[in-house]
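We begin with a single chain expressed as structure tokens, specifically the form predicted alone.
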Amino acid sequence: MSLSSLFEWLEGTWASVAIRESILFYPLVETTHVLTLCLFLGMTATWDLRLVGLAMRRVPVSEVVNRLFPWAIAGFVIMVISGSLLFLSGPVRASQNIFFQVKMVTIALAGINAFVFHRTVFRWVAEWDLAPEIPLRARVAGVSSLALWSIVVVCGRMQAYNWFD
């Protein structure tokens, strides 16, 4: 079975079908997938602007993301949830929309990202987090994570508005 078919499989369904012809559910998804997103987005810049060191300076990286991270987990879980929902409520139209495909290539490098970053430089937090200057390694991911989470961002955005239908 390749991958279309799978779509067009799933797209018959009467899971999408409810979610595609709901007048509540559908715009409550879509809600909860915004605000599920500003959170974890919210989240996730604030830890990587302090590892950039645009802001919190003061305060160590390793309390940043200690008190940051439960909220930003949770946020992605239930973002990854409502996504999912809003996928399954139109996943061929979904699965040919150049801003849906680049948007998943990215989140997975941004998952890239920050799985290299937690096994590698994160480790030794204790090391360098009150040290005036943080490891170039740690701010090449803050920053790579903010570029790739905007770029996430914009593409889910022009999803609504694909050119190439």
Given for the second form:
Amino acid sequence: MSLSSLFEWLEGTWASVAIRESILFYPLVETTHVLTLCLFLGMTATWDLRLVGLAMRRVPVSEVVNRLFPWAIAGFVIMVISGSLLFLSGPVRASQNIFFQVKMVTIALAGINAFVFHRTVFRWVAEWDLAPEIPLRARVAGVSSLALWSIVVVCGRMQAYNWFD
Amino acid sequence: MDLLPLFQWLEDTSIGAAIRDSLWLFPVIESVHLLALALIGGAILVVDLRLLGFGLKSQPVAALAENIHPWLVGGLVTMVLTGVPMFLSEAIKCYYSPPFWYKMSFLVVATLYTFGVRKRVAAADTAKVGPIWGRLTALASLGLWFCVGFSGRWIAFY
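Switch from the form predicted alone to the form predicted together with the partner chain and print that structure.
Full assembly next; the chain just shown is listed first.
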């Protein structure tokens, strides 16, 4: 089964129809998705700004990352659940939308960026936890994360406008 | 006082008209509004979580709040600078939108509260204020800003 026929099938399911035709549920899910930006991206941006050296320079990097981690993860889970419900309400149109496609690819890239950061320079964070000179790799990871998540947000918003439909 | 003529005048301003006439201007301004939302949300949450006893709890509240303050102010200023042009482009719609009036009311209260009450509580640190007051301060802050964000999103629906 091809991906597009899967999305067509999804669009016909009762769950998809129910969300699409709901008066309150759809806007509530959308509001949840937008407001959870504060939790997920708010925490992520705080890490990134710390890695770049623009915020909380006197707080150890490991503390900023580890202590805010559960909150960022909680935000991410809510983002994925609410986002999946929004996608489910119109999978065919969404999957064909260029902004949605770019958004999904960029989320994957942001994930890879975070994974690489955790597997490399963050493993020896003890050596630079409070260092005035933040390692270049950490700064690059922070800037990349800020840029990638900004693209995700912008694409997510642009997806709602039907310029290329 | 009838504000409708004022709103009509605001809608007729050249900025409002330019945004209405452009296909991409509104979405672009809206995107920046959302990016600033993440920033201001993070700046508020980090301090409120700390006051509640979560997150960066080994840091003194006063230092943390002071550290994050420029980002809070920067986020709020960006929100206003992007929010005003969006409003100008649809002032009449906003006039008739209940969520718009809720949002503006909550925004005024939340801003006064954040820079009047919460700032002082955070600066006084938990040692002097007491953890219970710190928690209540944070809960009120989260509640107020949630109402601002929630009603803001619903301007698009009603």
